[in-house]
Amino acid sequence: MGRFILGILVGVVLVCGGAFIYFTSGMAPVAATAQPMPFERLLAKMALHNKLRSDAPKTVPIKPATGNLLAGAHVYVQDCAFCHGTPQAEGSVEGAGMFPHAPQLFTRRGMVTDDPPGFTFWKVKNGIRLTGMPSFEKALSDQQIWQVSMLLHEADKLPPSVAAALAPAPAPVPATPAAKPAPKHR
């Protein structure tokens, strides 16, 4: 029995030592363009889903009224569309360059309408470690986070006024440089 326990201890030390060498030697893929480590996506998704099930709010303190959806659209365009896109435009190249890529929340694949609004609230408020998704806890009020969460929950059935509010602002037209005055001849 003693040899068996010794064998397990040696195995654990070897695995831990191998992991330590792997991470401290620079062999671990840390670039956003690198392939994920074995089980990285599975473990990260599992941890996030379990955290959401235990910590996300279960009740929503606001209704999906047009006023709340419009307020959520304003916050979304200001703070979220850069990475996550709008119904009319995809997100930025920077959002696509993240690992994992920032989901395009108004596409069928990225839509979170099936998620409980509390899940989206938790993600926006707390951020998601190692994904590029920041915490907005200090930037937005809980009311604003709920409005964005409700907007995304209702994304597949928005009133026309709210859908129009999600249109990105037109890009500014670059000013033409003023013509320099001709030099005066003396």
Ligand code: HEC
The other form holds:
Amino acid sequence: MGRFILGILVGVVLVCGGAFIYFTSGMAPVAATAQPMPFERLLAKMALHNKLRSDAPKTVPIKPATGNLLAGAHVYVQDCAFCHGTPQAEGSVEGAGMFPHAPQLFTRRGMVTDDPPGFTFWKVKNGIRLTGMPSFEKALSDQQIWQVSMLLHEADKLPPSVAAALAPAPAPVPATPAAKPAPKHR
Ligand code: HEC
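Return one more block: the form predicted in complex with the named molecule, after the form predicted alone shown previously.
Starting with the chain above, the whole complex follows.
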């Protein structure tokens, strides 16, 4: 029994010591461009998934009607496209530079059409800790968050008017400054 307890103690000391050396020696990755730490992705995904299963709303208070999708597209272009890209754009370079990357939500790989809209609602409302995904609780109403969540849920079958509303606005043409009158010499 004594040996067994000693074994456990030695194991605990080795694991803690190893972790201490890993984090204090500069071996642990800190750059957004670095590779993930061992188990980092797995642990983060597991924690998020279990939180969503318990806390995400299970009933969806809005329908995927065109009006809601259009309102969602408006929110998306304003608040999300910078990181998550649009169907028309090649993909967000800034989103690709983050760790973890911001998934491109209108590409086949990045779509969240299989997620229940309540999961997306929870992520947008609360944000995802230690990632670039902000909480929009203070920036958007619950209604707007449902609308953008519904848009992402329907991302692979949007009516043409909604798809068109996702096109990034053309860059404003700078107004030519009026020619200044030449200074008068006295
Ligand atoms: C500043 C950049 C940024 C902005 C702005 C942003 N996001 Fe995110 N978002 C991220 C990042 C980074 C992740 C990846 C988090 C992760 O890997 O866990 C993410 C994750 C997500 C996910 C989860 C995707 C998945 O595959 O599970 C959804 C859904 C999402 N964002 C929706 C939105 C919506 C809707 C908006 C606008 C209201 C928005 N995001 C604005 C950076 C951003």
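Numbering follows the first chain given and starts at 1. Computed from a prediction, not measured in an experiment: that's the story for all the values here. Rigid core: the largest C-alpha set superposing within 1.5 Å between the two forms.
A.B. asks: So, does residue 47 move by 2 Å or more at the CA between the two forms, with the core held fixed?
C.D. replies: It does not reach a 2 Å shift.
A.B. asks: Aligning on the rigid core, do we see the C-alpha of residue 91 shift 2 angstroms or more between the two forms?
C.D. replies: Yes.
A.B. asks: How big is the turn of the smaller rigid part relative to the larger between the two forms, in degrees?
C.D. replies: Comparing the two forms, the smaller part rotates by 20 degrees relative to the larger.
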